[in-house]
Amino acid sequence: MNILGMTFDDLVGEMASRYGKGRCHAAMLYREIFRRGNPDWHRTDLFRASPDLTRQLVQDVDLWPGRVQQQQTEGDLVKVAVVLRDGQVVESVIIPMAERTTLCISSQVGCRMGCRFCETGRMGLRRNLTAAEIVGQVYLVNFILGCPVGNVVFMGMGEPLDNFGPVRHAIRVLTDDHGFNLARRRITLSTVGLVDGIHRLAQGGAPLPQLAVSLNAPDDRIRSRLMPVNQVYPMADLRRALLAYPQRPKGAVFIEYVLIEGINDRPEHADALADFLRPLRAKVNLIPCNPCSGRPFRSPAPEAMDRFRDRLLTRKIFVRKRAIKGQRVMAACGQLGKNI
């Protein structure tokens, strides 16, 4: 029974076709866990009080996020390795934040989706993660780390929404009310833009995620050229289903775009970008273009972000530039799996 993939009602369940027991034992061992990250939850009065039980619930739980093989700092940013059973790797991103830190999280080992400037992509795809593999890294930083997680970003290794069923149970179990209960706004999901995917996370009903979307290019040439994805979704259907994409009052799609010099960094680019956007409540994460091996790729030069940005901002374009974190320990966006 792999708890960190069960929502509380998923586990009463398995506590009434199991054993035979009702929500009260399921409360507490789930607390025990997901509250307070207790792997001797079995010592608990209530458990120690149905020592067969216990012992039953002993053999059956199965309480392990992975191992950590390898933490990595630059300033105060951590890059963390995680071993799982099968000696797979992924890694996660303890991001210290001015309020509350937030974890990158993966969603595959690998990622097929052949992004031109991804490192992550050059591996392919090995496997998809379980739903509790996922859960797992929470647990992990939050209960084995000792570093309380605020928010969570699906921007890791892997794309999210070719990994839909353990992603989106993962998002359950996350904002469990009974577990961690992140808020909806403390999640956020990004994608590559699998138009399908976005509809099927739309229709599948709360917690819907934020959304964010690696575009990366102002058409279809451009992207296209940078990211296979958009042969199969073209930029005109990606926005037909973020507009679709249910959103708070006051919330907006996040639009991440990697800025490559004299590919995507021009002023017709910036004017082009906030025509695309012109429909949508988007806000824009302008990102320099972050090393990878075997790539020519570069980011524009200081000044040149800070006119692309300007010239969106004249635009009335939400938009913030991402400071540069992580590149030594290949940590920063598109840089995850170089060394697994």
Ligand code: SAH
The other form holds:
Amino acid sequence: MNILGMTFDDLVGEMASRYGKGRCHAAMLYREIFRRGNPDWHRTDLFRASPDLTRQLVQDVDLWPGRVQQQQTEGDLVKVAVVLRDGQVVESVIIPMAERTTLCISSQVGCRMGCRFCETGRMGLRRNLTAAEIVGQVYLVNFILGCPVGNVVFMGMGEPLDNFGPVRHAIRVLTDDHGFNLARRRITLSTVGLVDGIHRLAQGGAPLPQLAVSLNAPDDRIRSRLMPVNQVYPMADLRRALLAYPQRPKGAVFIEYVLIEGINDRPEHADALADFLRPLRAKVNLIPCNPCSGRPFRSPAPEAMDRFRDRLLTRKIFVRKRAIKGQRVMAACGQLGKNI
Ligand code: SAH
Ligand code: SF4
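For comparison with the form predicted on its own, please write out the form predicted together with this ligand.
What follows is the whole complex; the chain from before opens it.
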């Protein structure tokens, strides 16, 4: 029983059907694992009092989040590579922030969306991760590496809405108030813009993550050149889905925009982007394009990025520049998977 992929209610169900036990044992087990990361949960009084059950549980409960293969540090950023049971490698990035540590997690090994500027896209899709493997990344950093995770962002390898069921279930586990208990606003799901997936997410009920969209272009012509997904879901459809997505009061959708010199960084692109975003409550993150093997794309100079930002500001768009971090160890945006 792979407990890392279970909500409290899942565990209650399993405890009843497998062992005929009630909520009390489930609550104790769940708390010891998800609140304390205690691999010796079976030594607590409640379990010591029922040795037969405990023997069985020790055999059945699978708590293994994978084996850390490598940790690479650059500044305050740590990239962690973890080997899964079948030998596939998944990468997460620990990003210390002013208040809380953010963990950037993967939802797939590789990705099949094929964005031209993205290293993960070049790998293609190797496989989807299970809910347990997704939650396992948080468990491992939180309890095994001992770095308390305050925010989770689905911005690592993979397109989360292309692995819909396991990702949604992982969000349920991460927000479960018997366990990790992360607030909705502490989980950000970044998508390439799979419109059907956004609708499905919105209709699936709570807990809804904070939504981020990798827009990266001011119009369909440029976006389709950079991101094949745009030929299936053009920007007007994407905007409709974003307008329909339930936001928290004062909430906004995050728009990621990778600036690529000579492609999407001109003043008229900023104007078109502002027009596109006008009906939305949006916060734009400008990301300098990181190098991607075999492609000529590169970031504009810092002054050009500032000009792009200022142009958006004059159009009353909320915008921030994202700092460049992690390029050397290939932990920066869009670079995961390069070495695996
Ligand atoms: N598949 C999802 C989640 C991954 S997030 C998504 O695309 O949103 C990865 C982020 O890195 C995306 O915002 C993407 O636009 C960005 N990215 C990809 N390649 C990049 C590059 N070469 N330089 C900077 N950012 C890049
Ligand atoms: Fe996949 Fe996102 Fe990279 Fe596009 S940017 S290839 S969707 S990981």
